[in-house]
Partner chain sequence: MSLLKAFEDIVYAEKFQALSGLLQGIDPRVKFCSLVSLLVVAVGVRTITPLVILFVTITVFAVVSKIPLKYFFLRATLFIPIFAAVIALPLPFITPGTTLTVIGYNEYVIYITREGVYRALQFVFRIWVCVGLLVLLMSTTRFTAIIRALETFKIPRVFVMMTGVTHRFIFLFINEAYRMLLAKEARNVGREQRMQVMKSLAYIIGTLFIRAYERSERVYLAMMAKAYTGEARSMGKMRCSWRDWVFGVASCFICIIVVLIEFLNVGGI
Amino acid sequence: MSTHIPDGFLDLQICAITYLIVLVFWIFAFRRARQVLSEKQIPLMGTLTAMFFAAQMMNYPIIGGTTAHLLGGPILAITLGPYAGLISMTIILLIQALFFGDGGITTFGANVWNMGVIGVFIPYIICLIIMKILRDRKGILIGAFIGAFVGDLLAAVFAGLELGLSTLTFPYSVSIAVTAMAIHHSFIGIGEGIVTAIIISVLLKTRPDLLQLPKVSPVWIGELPIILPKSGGP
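May I see the structure of the chain on its own, in the form predicted on its own?
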């Protein structure tokens, strides 16, 4: 029930469409990154990319005898912005596909769309909306949890949709594939939400400055409101 789709599971038309869509996001992401990324953000981006690459290699058991792992997209989006999160997730997924057989080359565009676009942009947008309603520390934690949960769930739903629409290579219908992915990832999403909220809470207490860095995000989405540390805190 992983969202890493291997080679041979998607029809070539689905692979081509997802590659083209992701290509557009890559162009805008790298263009925006050149404008926004600073010397302070680049080491943080490298550290988070390495951390979530390692985190994705560690699986934990869930219901039904299958396993899951942390995606990390929501944290990348909230700390660096969704475009930077997309670039980090692209690097992670590329290394996994080339050297560890986790995911595929023909399905690379679909995997980046699911985990690097849906799994990054959706959490950021939801967190942004909630923080504009609850403009305090509680707002970012609630936004981080709900955003991570919904982002993880939708990434799985898109993976199920791509598999179900691949009638030449996948034996199950859209309804079966989407339902199976959604049920399992509703539990995985809760774990992603809890871990995301905990990490953001730790950053708020220890390094709130990292959450106040400029975000590499589309201008039309905007940036997360700045959360100031409590008086007397670090």
Contents of the next structure:
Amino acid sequence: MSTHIPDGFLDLQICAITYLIVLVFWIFAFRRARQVLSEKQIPLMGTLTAMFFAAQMMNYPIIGGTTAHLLGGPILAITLGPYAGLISMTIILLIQALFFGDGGITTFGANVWNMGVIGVFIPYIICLIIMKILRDRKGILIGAFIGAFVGDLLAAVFAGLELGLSTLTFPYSVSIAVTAMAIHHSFIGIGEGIVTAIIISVLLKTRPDLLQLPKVSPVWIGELPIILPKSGGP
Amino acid sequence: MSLLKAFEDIVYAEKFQALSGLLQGIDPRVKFCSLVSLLVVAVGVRTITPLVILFVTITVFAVVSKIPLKYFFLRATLFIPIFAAVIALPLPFITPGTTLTVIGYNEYVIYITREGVYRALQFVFRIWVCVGLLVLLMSTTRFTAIIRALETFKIPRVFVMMTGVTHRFIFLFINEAYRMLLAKEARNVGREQRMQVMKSLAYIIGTLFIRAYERSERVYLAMMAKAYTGEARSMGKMRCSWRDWVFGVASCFICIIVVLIEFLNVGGI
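Take the protein just shown as the form predicted on its own and give its structure as the form predicted in complex with its partner chain.
Expanding to the full complex; the earlier chain stays at the top.
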């Protein structure tokens, strides 16, 4: 099961709570985006969002004959910053729900919380911490791997938690839902981590300037340190 | 969701969006609000009777919107409700209650309870109704109309503009991703290792990322050439006609009836 929760799986109370929490993040994200983004970055973020939408449709095999696909949150966070990543993921989820019927409207808040907040902020913070310790190319790769893995796993745990807490609609308890989601997504998370790290290494090799785009990140978290390319630089 | 299935979905949906049915003619704001209220009611109900009323309502909506029922039922039943049915499968066996039948012999028996069967049916049926409503919205509304409706809902301009740009370029990138995957498959000999698949996929996505960035520069220049200043203005205004009002009021009425039946619990189920 993907982490896209369809309509009818969550209680209305859970839907309302997640909408409210996500609303706070949206308000801060849009306020910060208005300060940081120039008019040039709107087409940039739009095209990158479209590209990640396409990337999410490509499946790769994981353990046990099942397939997974990239969520893209960690890369969006590392290249554009967590707030921009949240906005991009919101657009992706909106189009998936209203255009492709993947996801839902009442569960939209919960899906944005899982994949747009947890799946974007957690990888960013983890990557930031690891890069502070290891100040070189290895730091960003290890950070991207661990960040993507933990982010994916936590997103799944939250999805399980929301399902389990929906006692009126979802028939199983929190422990069952969380365990099922966590076991499945620990494998998917490893895939997400590996693919994310390789994409970052490709970008480092070919276009390291793309990792130094202006980032829309909260002031209290701070920005990722800049990694200079191996050859060139001062 | 795979690449080809996505294309197929869009082609079908666009075909029905262009028809001159009832829902296609309703103002997107009114339609969105009405269908979402029905959806919220559907998520909230716990008994079968209100769900049957909602089921009849959306079937009628599909018919008057000229959506072929075969397509509608297939699209609404495949995948999510079937997945829900798989989830609900153990419920008849594990829910305590009055025994309906017993399977097995001697001491190896499983009890199927009335409450369990009811819970499973109610769960799957409710999800079917929710998916049906979403399919109804998708196959009668152009996404550009949804974007224009968002503009009037006081959603930040940045978001509306970015959604517009994203929507325009999705198909291009899906197509590009598909061509790159095809090219990769054409170069392949034999079976790939799992790690190799992930690596080549990551390279494709990395390349797509760079191409998307470079395209965004050209898109920006093209927008500048068309007098883009960072502001968006849409042409024309959306207006509600008497048809939209009647539709909105009718949907509200159905919502109220369903909620009333749920609370009064007419018929007990």
